[in-house]
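Encoded as structure tokens, the following chain is the form predicted alone, with no partner shown.
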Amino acid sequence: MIEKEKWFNVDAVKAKADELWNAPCIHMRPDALEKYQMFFDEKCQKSKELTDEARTCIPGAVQHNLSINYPFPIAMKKIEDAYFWDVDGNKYVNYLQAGGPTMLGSNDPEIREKVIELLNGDGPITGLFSEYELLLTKEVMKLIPHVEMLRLFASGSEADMAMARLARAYTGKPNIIKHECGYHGWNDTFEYDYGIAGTKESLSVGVPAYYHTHVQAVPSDDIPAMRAQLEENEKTGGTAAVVVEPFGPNGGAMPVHQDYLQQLRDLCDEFGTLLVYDEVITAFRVDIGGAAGFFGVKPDLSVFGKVIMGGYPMAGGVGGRREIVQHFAPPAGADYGKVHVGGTLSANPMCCLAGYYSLKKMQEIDACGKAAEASWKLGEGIQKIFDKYNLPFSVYVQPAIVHIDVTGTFCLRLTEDNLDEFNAKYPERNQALNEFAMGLMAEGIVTLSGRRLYTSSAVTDEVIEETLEKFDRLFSSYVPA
């Protein structure tokens, strides 16, 4: 078991990010870049044909942002354990994990067989009650004690939208505070100040400004800034909820100190505000009890997605204190019904079955512990490669999550003072990140945009050794030949 304090080198991470941003952008050698580009030209021809055709009928050629890849998306055909195979037969180590949910590795055969058995009987969806939605709910409640009731939804974005409505209805207060750069789905309420801290509404294309009249973003890991915003909100009716990603905004890319959540808990209690954890990424990954179990600090509400259905689709939920969650009105209405929500495909039998049995197996094999150990070994190995080649890049680890920063943009915060510098530097940095992600894919490593690696219980020591050999080849391309 890794000591909890070792996951929190927050000051060093932020200092490293500043150092990297203030230094000249580092690119791989032109000969190496050409070699990796040739991999796509010569080894990925079927993917190229498919995505070229897709561009004629799908915006950007893909239906999901995780599929975006430079120079073009790769079409996958088979997944198993810790690996992908694409339509051209190329093999890859899977550190994308579908964006985080597949803690048992890809396409776990035991869960798959149970799903097939259900499909051969009940079918994937009935529109009626299923015992599996009850079994899954009770399993989540057992693992995360502050969840006294749970309402399931079809996605994390949908769950975040419902959570905001619930918080405002329960408290009678209009304002919601989030972290700068925090991602809480693509719904209108939270399409504000995400991606890069300080962007405010500049990326909220198509969302009328009035949607954000009562949404504010404050810097993460900054209790004085949070207090100031809570005090300011008292002038306009108060704050319904403070919504945070527990390990920091943008999937933990901007980490927070270990004591931050307790300070936030105390502050929310002082102002009569709900504390909400967006655990779409962290639930059942950083700990079987989620971030609430890892930190030992209970929120009032938690938002779930992805892993709650074991990697099967239609995955989302809002859980927490009974007195709050019961205000989600059932379709027929009730005495306590205040908040209308829906979702035809929510809590369908197929996905609830997959989620229930996935959570059971994760406990049996200690999937979270194995994935955390794997992430630590992987992060240590990558740091040794940086040291070997004297590269200033940053790698830091959170349980079952590895962050890599090769451009210095992770902890960046836009202000009026640095906007010109950002506009001058960012295009080159973004291209450097694209090239790095391309090199990873060509080496046979699938990640989240070259920035984040999710581990699973299928990532064994042998898989880590294979991965580090690939990383070594890639990072050797950043030094003179």
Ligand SMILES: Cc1ncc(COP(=O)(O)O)c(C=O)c1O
The other form holds:
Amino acid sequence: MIEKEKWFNVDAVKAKADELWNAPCIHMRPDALEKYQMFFDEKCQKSKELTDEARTCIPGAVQHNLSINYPFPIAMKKIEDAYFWDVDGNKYVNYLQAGGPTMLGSNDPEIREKVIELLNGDGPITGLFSEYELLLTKEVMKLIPHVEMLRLFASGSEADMAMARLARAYTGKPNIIKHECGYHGWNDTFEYDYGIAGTKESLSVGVPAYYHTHVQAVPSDDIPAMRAQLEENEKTGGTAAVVVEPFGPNGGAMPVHQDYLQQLRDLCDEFGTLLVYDEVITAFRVDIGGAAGFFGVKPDLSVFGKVIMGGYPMAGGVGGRREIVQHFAPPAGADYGKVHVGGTLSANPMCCLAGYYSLKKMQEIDACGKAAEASWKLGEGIQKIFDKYNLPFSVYVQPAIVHIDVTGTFCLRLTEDNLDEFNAKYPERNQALNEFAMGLMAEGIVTLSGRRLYTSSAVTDEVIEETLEKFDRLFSSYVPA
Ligand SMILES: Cc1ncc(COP(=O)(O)O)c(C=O)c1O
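Please supply the corresponding structure for the form predicted in complex with this ligand (the preceding block corresponds to the form predicted alone).
Zooming out: every chain and molecule, the one shown earlier first.
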């Protein structure tokens, strides 16, 4: 049984982040850095050749935002159960889970067989209705009861974009409030104040400012700030939706207090605003019933992605109250009073089948419970290593998600007052993170950018033990010689 309270010491997490940011940046010892660098030079030659060539025709050499690119990206070949193998034959423990979607471990044989059967028989894509979209929809509705209707999309980014359009159409109000630092995909609406709180439009390169005329970012976990913004928005036609990642912005890296969602719910009801959970990461990961199952607070709409299709393409969806979701256009598109959405490959039979059978199997084997248990064990083990080597780094856990902060940048909030300090400190912190991520890869641990570990039901006690040995070696490299 997960001890929720253990994680919800949000104040301790934030205090630790402040401490880390205010202390000098901690680097790995140069001899260790050299050793890890040698792994890339000596053991990753095919990866180097492939990515050198890719650099000539693919911007940055890789198509994936989550690749570890320092000193160069590794070309992966095979993925199975809890492991990766690269093109040079090196083996890695998988804590990326393709960015979150795979809860049964990678390439689960039962789901694969179902997909192969479909490919050999009926075929992967029709562009028309298939029974699998119905089966998947009904399964999602069973698991997350506030989903009374569901529209599927090709990605989380698309689903977030569609959700914003739907919320505005349904409420007739123009404004959307998000959290500072929150990520809701790379669509123009939400490409605003993400990654680091307070960045506002500074990372929205190429997005015209008018996209954000009616989008505001407020600090997370701050009810007075949310109320003030809702009140302000009343002057410009009101707020269609408050959109949040329910465990906190940036995949929960900047956590929120446990009672925050209920307070948001009350505030949204007071202002006639929809409460939306962006559950692209959390649905069917932190809890088979998503954040509403975990916290017991229902939103009006939920945005899905990742796990909903069991790791098969394409994964996105918007679900929630019938009276809202029914405003999406019917497939024939002839009803011009409705909210128009599309997607050639959305809800294809292959992904819907994979999503349906994955959700079924996840319930049968309690995949969320197993992955959560693994995350607690990992978190505790990593904290013990920090204590052993007297390292001030931070580790905290949400079910099936482990956050590790070695640079103190997770809970930063940029303001006019600290911008100079941030600009002065950030490049060194970024380099320290690159070095840490490189050390992890060289030890054989694939993470999300050296900042996050996603677990799955394939992460057994043996896998954890193996991982902690690797972490121990890596963190011993931070102890002065
Ligand atoms: C909370 C959240 N919303 C939306 C997205 C975008 O999803 P996708 O990458 O499928 O477009 C992501 C992606 O990581 C996410 O974490």
